[in-house]
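The data below hold one chain only, encoded as structure tokens and taken in the form predicted on its own.
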Amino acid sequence: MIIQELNLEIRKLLSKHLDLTLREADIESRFILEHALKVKHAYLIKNFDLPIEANKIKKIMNFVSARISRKPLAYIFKEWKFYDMDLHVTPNVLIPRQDTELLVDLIIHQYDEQEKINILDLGTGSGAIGIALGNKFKNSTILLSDISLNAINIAKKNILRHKLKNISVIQSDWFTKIPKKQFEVIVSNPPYIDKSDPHLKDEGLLHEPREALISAQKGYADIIEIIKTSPNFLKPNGTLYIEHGYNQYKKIHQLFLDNNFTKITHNEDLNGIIRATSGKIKI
């Protein structure tokens, strides 16, 4: 079988257990195939005609099967990419999303690549944002936290992974094990879903850890905490930034407000959403 008859059945298989598009399905089948061949899509193009080994295409149609049970491709794979990035994952931490590379953008806009600075990422989970900022600030010193030692084990095995030597780890349930005033910068993709929210049962979130989705008051649990008690760990003038739902930026510019931080901004996501928010915290 050659790589164009392949991807034509890969997508008529995923299309119709997974009533997925013709387009989505196009889109799946061209990530297994490149994660498979550990090709770019640049040769799938150019070697369409080209036959695949045996072997290959049992390890291909083993990922279309474990993909139509509706495992999300990342945890098939064992791997996902962020900021240009392969980063190992497990269904122990959720999966690196595009939308959360706008912390990653913000920090890199605001700040000199060659500065020194310290960063904590909090709630780290795969480690994602602090090893994005870590090979973005050579410089910097990235400290990455997380009360899952699941997501320590992941966050350890990415940092080695991209032989990054700023970047240390650390087990704290949030700030219980940080150090006080050190930090330039605290970035965090907390849980912040309300346990009631519909979206918990869409398809791409069924297999993601509960913990790291969910949070109490209404999903904003854990974000008062973080705003509260982030100006204890931030240096005068040092920044927070903040992932949140697309309705929560209202009630989240106004607990930065209360805990004295300045400078206050709302990040539009790819779609236009407002997703991200930072502010300074008053000298």
Ligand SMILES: C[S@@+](CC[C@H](N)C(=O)[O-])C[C@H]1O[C@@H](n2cnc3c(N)ncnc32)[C@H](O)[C@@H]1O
Second form
Amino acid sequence: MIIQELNLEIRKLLSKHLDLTLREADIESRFILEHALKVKHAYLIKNFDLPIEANKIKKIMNFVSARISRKPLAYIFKEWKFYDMDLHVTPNVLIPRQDTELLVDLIIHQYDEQEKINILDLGTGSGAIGIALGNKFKNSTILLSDISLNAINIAKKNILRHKLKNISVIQSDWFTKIPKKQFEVIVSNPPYIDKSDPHLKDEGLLHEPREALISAQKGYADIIEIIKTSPNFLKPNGTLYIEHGYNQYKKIHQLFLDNNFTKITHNEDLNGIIRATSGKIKI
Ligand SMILES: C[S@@+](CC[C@H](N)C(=O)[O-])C[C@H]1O[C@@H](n2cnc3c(N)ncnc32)[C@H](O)[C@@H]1O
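Which structure goes with the form predicted together with the ligand, now that we have seen the form predicted on its own?
So here's everything in the complex, that chain up top.
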């Protein structure tokens, strides 16, 4: 069997069992082939007429069966890309989202790569945000924290995978174990979905840890805690960057104002949705 035939076969299966359009199924099929064969997209297209060995077909079809059982590809592959870095992920952590790369971009545009700053990534999950920042700001010190020990262990694995010496990890319920007044930057993508939000039934979210997604007080409890407490942990002029839901920025703007922040900015994700807010602490 050649790659193209296998691609068509997988496409048919995924489209039938997952109710995908042929185009959507084709994207997933190529993704599975690229991952299993450890090749880039361009190579796959160029070599569509190459034969595939039987043992590789078996491995690929195992991925396809897992996908048909509606497991997300990230959990099937046990890794996912964030900011062009491969990160280990398990069902104990949120799958890092491309939209979250916005937070990393905002910080990269604000600070010089050579700068020596202290950055705290609160609710780090797989470590995605902090690790991408640690990889960029090699002279800076990054602290990752999460309440989940499972997440902490995955973040540690990812730090080792990328051989980053400037990152450490701590288990902490938000700020409880964090040193005060240390950080130029605090960044967080906290849980912010209300428990009755119908999106929680979306297939993509069903497999992810509930505690990474849901927050009390209509989705605001963790955001409120972070905005209220950050001023005690930021250095003068330090900045808090926070990701939030599409409809939350107005309330978050007020929370930033009420807690001594200035220069509050809202930023859009790739879909043009206001997804991140930042503010500088008044001196
Ligand atoms: C939306 S996920 C974000 C994960 C990762 N930062 C990312 O963007 O992919 C939220 C994270 O906050 C963590 N979390 C939830 N409650 C927490 C708390 N009280 N203290 C610290 N971390 C918490 C969860 O374990 C989860 O890893």
